[in-house]
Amino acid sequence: MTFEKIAIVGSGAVGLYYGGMLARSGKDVHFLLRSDFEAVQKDGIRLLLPDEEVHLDNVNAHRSAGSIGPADLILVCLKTTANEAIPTLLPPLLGDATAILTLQNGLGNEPLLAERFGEERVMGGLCFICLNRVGAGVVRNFFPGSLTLGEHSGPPGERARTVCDLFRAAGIDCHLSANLLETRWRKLVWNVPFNGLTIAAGGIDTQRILSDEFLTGEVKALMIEVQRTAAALGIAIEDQFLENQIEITRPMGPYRPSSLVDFLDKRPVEIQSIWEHPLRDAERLGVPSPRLRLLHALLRALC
């Protein structure tokens, strides 16, 4: 099983970074671009890594999915607020055996793709990484982190292992997950408090959150609510994992999570997939989540 041609749908920070790293490793990567098209076509892609700068010339930049054509692997890196475009964007990229890997935040992404294109095509990935798009075709990596991926239905098999090896060959720390839903809830342990509080607390970065005793307490309380809802779903997240999420955030410095960047740039924020979906699960399962409910309400009011 090989994946020679890769299409990137959603060429923001995540799409440019992972697509750029795969292209640097020699893969045939095609980027579907909107606002950055002219800049990337002219100047390529720049990845500002913690220890080096990568500049990719002669990028396969496209304005439409039709000009890319069928690919072996599609990386869906759209914000979930743009999911309504998926039924239009993906069909021109599909061949008989095309695999779809969503690298989107929150809950509900794999089921949406599976319903539209078939469960057998769909994989999911969780990006434990800190990235910001700082210019047209330019991405800064604050924390390399890791990528965890798995199959939407069933344990990881040959296909998942092959895709994981692609990322590893590109210099990305990639792991396989036997339970993709568990991995998504583990990422929510970080995303729910940090993406949310940086907005609700007045547009501040993670460093300022963790330098404030009250806000750090709110981070921990929100993490516990996520942990308890996951437990009600049969997903055990150990206490030490919560502590580790705080400790790995401190060295990131004044990091602005993606939701805060969207909010400050007056773009739609991924409220449904990151906060609303977990809150609905908590309420359905009878798990008290007063802080998540308040944070969700504040975000709906602010965004």
Second form
Protein chains: 2
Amino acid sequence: MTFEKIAIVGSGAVGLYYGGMLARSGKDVHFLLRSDFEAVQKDGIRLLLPDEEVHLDNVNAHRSAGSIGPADLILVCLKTTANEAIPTLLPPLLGDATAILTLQNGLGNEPLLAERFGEERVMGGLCFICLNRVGAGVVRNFFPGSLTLGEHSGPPGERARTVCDLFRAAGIDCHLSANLLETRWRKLVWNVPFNGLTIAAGGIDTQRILSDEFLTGEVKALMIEVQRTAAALGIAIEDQFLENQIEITRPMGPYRPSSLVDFLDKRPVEIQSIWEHPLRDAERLGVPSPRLRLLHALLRALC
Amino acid sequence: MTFEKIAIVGSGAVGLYYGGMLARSGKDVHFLLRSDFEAVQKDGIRLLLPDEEVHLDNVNAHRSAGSIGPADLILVCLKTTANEAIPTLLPPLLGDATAILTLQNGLGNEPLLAERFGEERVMGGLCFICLNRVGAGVVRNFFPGSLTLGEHSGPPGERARTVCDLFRAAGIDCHLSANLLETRWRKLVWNVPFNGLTIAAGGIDTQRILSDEFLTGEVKALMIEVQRTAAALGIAIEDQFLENQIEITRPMGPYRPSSLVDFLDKRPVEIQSIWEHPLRDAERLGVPSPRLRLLHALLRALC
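Starting from the form predicted alone, produce the coordinates for the form predicted in complex with a further copy of the same chain.
Zooming out: every chain and molecule, the one shown earlier first.
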């Protein structure tokens, strides 16, 4: 099982970063680009890492999936707000054994891919990382962070281990998850409050949120709502994990979560996958989530 | 008991409107003005009522309370965010029997006046009305609305009836309240959600709030939190009252609550009296108020 040819669908911060790191490690990476196509074709990709600056020349930049053709591995890095494009974007990239790895935020992404392209193809990954696209083809990474991968159906096997090694060989701290859904809920513990409150509190960064005792209280209260819904799904998230999420955020400084960046740039915000889907789960399971409800209603109006 | 000489302290929309209506009815009304002083002295006051336009010439406009001197009745119409000015503004207006009527929003205003000037002087009034100051000395009134008055301590007696008659003679639908605190909490049922959500949802009017099913759900949920805290204080507010608050808001159209107008004009918003004080009561009494807490934290950050 080898994954030589890799297609990156959705070349925002996440796609450029992971694709760029894989390309640097010698993989045959093809980027499906829209707004950054010309800049990347001309100037390549620049990754501003914490300790070095990576410049990739001669990037395989494509305007259409058809010109990429079948790949061994597809990284789906689209914003979930663009998920309606998936049925037309992916088919030209699919060979018999192509694996599809979604690195998208929130809930509902693997099921969507599984329904459309078959469960056996689908893997999911969660990026615990601070990435901002700061220009066409240019991504800044504040912290190395980590990537957690898993299979949509069942525990990770040889394929997952191979993909994980692929990322490790590219310099990415990659881990396997035996329970992707659990990992997704753990990530929501951070995304729900921080991505949401930074927008709803007027477009302020995480440092300003955490320097306000009232907002910090609301961060914690929202985390508890997420924790309780996860618990109702059989996913145990320990209290200490919640505390840690606050602590790891402090050293990030004036960080703008991806949703805030989208909001400030007047792009669509991933409301459905980050807030609406968890809220639907909470309501279905009868878990009171008053703050998530209010935050979701405000974000719908604001974004 | 007569109230011939009336001093208006705080001549924003509320002060100009009630003072203007009383002046039109023949009372000796004196306005303490700051930003609108010159405009009002030169051009008087204009009240754009639903069915007519009232223009008052020769208005008694003052720059200082000292030039007004002792009055029979003081209407305190300051924003509660300016309450720290009360100890210096009111003393020159006080005679032996001067009554002080606060028409300010939210909680905590009568206690403040009572502590400083004596309980027996203090009355409170609640304006159920849509008023917007649309220019210097110019106020637009969308609905006639009503005014509810009471004594800070004890039931309404001769004084309250006399003041009530004064407003009625000025064309204002005035009622007496036997329990001012109850009336204040009833008003909070409206102010807490509508004044707050119109700001937090991005500066949108009440019509846009009520055209959004999610935000309307949050309006109702916030009303229930206020209702429950009131209940813990021994104040029963019936469910039907909450429903009615939604219904009376629909015909107001694209109305901007006073707090939203303050917010959009970058003036201080009355966070303490409208959200913080009720929240403190809720917490002291152990009434869960997750939405009020979140809304309060967001408003503190936004305003």
